[in-house]
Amino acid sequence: MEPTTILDTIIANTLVPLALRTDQEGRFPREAVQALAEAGFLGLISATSVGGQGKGLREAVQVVSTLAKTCPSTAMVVCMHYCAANVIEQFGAEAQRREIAAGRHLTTLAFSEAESRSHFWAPMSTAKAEGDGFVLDARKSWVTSAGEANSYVWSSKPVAGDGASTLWLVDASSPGLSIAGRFDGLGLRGNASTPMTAQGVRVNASDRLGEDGKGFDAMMGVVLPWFACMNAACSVGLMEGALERAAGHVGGTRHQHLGSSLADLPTIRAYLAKARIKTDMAGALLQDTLSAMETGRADTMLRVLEVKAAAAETALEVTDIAMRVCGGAAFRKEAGIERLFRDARAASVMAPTSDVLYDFIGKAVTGQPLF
């Protein structure tokens, strides 16, 4: 069976029945993640030499976008897994890479902190040498899949090296890790995104991902491009889902006394046309960003900075249009539109926020250094 067919089957059999409950209960979509793991999607980007699928960012983007049409919470869990798995693929031990490739290991990023807020590249958490290992102390402000993942790609200040940060692979079962309750937010309610605290968490030298002090380079060169594209993919998929639902509603809802449907109204069609154009523009920018990365174009970093902000802000507009054209029906939970409307609000405030990215883009176009 082709990968797209397998994914469609998982969505139809598992994700669709689970999406409403995931949102209503703020429940982590364990069944969906397990189904994706068993079908090989957690090992999608793992190298074939360790048993993975050997795919790249373009394929990861497609998976995230497809999932987001039905359940953005699940899409974001997978997005963060791929981001962390990409770091582990480049710097981690073979045993851990094989576990991820086999679908037995869900991972995620633990970057954002209470002290540095959306400036995820500047951790305030510490890593200190102690005996034959190291001790981590931190207050992470938002960690997707907190309490659900098997490991966290964790940032800290360097132990002794120059640079802004060092990355570690922290086992979820490590003593000293704690989670600040259950996530109960406006949108993406199933992605278990909660604060985490590390108090005296011990790690070994073998748990360090890359060199001491070189975490910033990995964040900018490995994590940011993948996260920006997959976060944008989540927004684009979410827009597609909202448009699909809105078009289906206005086409199937009739004014019986007039013998016409809502789709017969020019104003409704105009709104949907605007939403379609905006969605296609965001999707085209995402595809161009992928092409820029694959060919090493000179404008690659500019595209990486643009794509998340553009898709996030466009998703706000498109889901607003979907709510408008469907009227009161859109407010009903079973329609799924108000859920996507709420889920769309997350990307613009997820680090790096749209406002932070606007500043970076402004610096780039005026020839100023980003940092």
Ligand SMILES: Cc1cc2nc3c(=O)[nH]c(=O)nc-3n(C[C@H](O)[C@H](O)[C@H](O)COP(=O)(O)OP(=O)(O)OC[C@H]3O[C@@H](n4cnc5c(N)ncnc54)[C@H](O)[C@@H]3O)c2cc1C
The other form holds:
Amino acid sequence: MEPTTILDTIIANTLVPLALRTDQEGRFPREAVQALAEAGFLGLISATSVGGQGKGLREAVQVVSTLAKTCPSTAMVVCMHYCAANVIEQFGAEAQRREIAAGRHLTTLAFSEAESRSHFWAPMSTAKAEGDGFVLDARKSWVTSAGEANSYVWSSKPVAGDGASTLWLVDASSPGLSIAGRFDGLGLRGNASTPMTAQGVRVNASDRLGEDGKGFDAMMGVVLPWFACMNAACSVGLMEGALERAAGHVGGTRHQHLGSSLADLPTIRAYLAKARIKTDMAGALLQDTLSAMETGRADTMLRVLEVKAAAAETALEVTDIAMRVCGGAAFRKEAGIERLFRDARAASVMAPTSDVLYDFIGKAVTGQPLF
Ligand SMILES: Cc1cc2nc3c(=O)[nH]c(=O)nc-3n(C[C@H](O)[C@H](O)[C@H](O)COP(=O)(O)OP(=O)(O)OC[C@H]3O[C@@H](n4cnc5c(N)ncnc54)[C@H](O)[C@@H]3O)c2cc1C
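Show the other one: the form predicted together with this ligand, since we just had the form predicted on its own.
The complete assembly is shown below, putting the previous chain first.
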């Protein structure tokens, strides 16, 4: 079977029946993650030399976007897994890479901190040399899949010397790691995106991902392009899901006294047309960003900065339109639109937030350094 067919089967069998419960109960989509793991999707971007599928960002974007049409919570869990797995592929030990490739290991990013908030590139948490290893202390403010992942790609201040940060692979079973309750958010409610604390968590030198003090380079060069594209993919998939539901609703709902459907109203059709254009523009920018990255185009960094903000802000508009054209019906859970409307709100405040990206893009187009 083609991977897309397998993915469609997983979506039909697992995401569709559970998406509502995932949202209502704020429940981690464990069944979906398990089904994706068994079908090889957690090892999608792992090299074939360690047993993975050997695919790249384009395929990861396709998977995240397809999942997001039905369950953005699951899509964001997978997005974070691919971001962290990509760092581990580049800097991690072979044993962990093999675990991820085999689908036995879910990972995620633990960057944002209580002290530096959305400025994830500036961790205030510490890593101190002790004996033959290191000790981590941190207050992480948001970690998707907290308490559910097997490991965390973790940022801290450098142990010694210059540089903004150092990255580590922290095993989820490490003593001293704790999770602050259950995630009860507005949207992406299945994400288990809770704060985490590290108090005297021990790591070994072999758990360091890259050189001490070089975490910023990995964040900007390895994580940011992948996260920007996959976060945008989540927004694009979510818009597709909202449009599909909205079109279905307005086509099937009748004003019987007039003998016509909502889709017979030109106003409704015009709103949907605008939402379709906006969705396609965001999707086209995402495809262009992937092409820029693949061919090393001169405008690659500008596209990477643009794509997440463009898709996130467009998703706010498109889900707003979907709510409007479906009227009071969209307020109810049955239409499945208010869930996507709430889920859409996360991307614009996920770091780098849209407003931070606007500042970066403004600096880029006026020839100023970003930092
Ligand atoms: C569902 C969800 C899942 C998440 N998962 C993860 C995860 O897995 N790993 C992780 O590390 N983090 C994660 N995050 C955290 C996320 O990346 C951000 O760090 C977090 O949402 C920022 O919230 P805050 O309240 O700390 O923002 P603040 O930094 O307090 O920002 C508040 C407002 O100020 C604006 N602002 C801040 N600085 C500037 C600036 N320089 N210019 C203009 N405006 C500015 C922001 O845009 C925002 O509107 C997640 C967040 C959400 C919502």
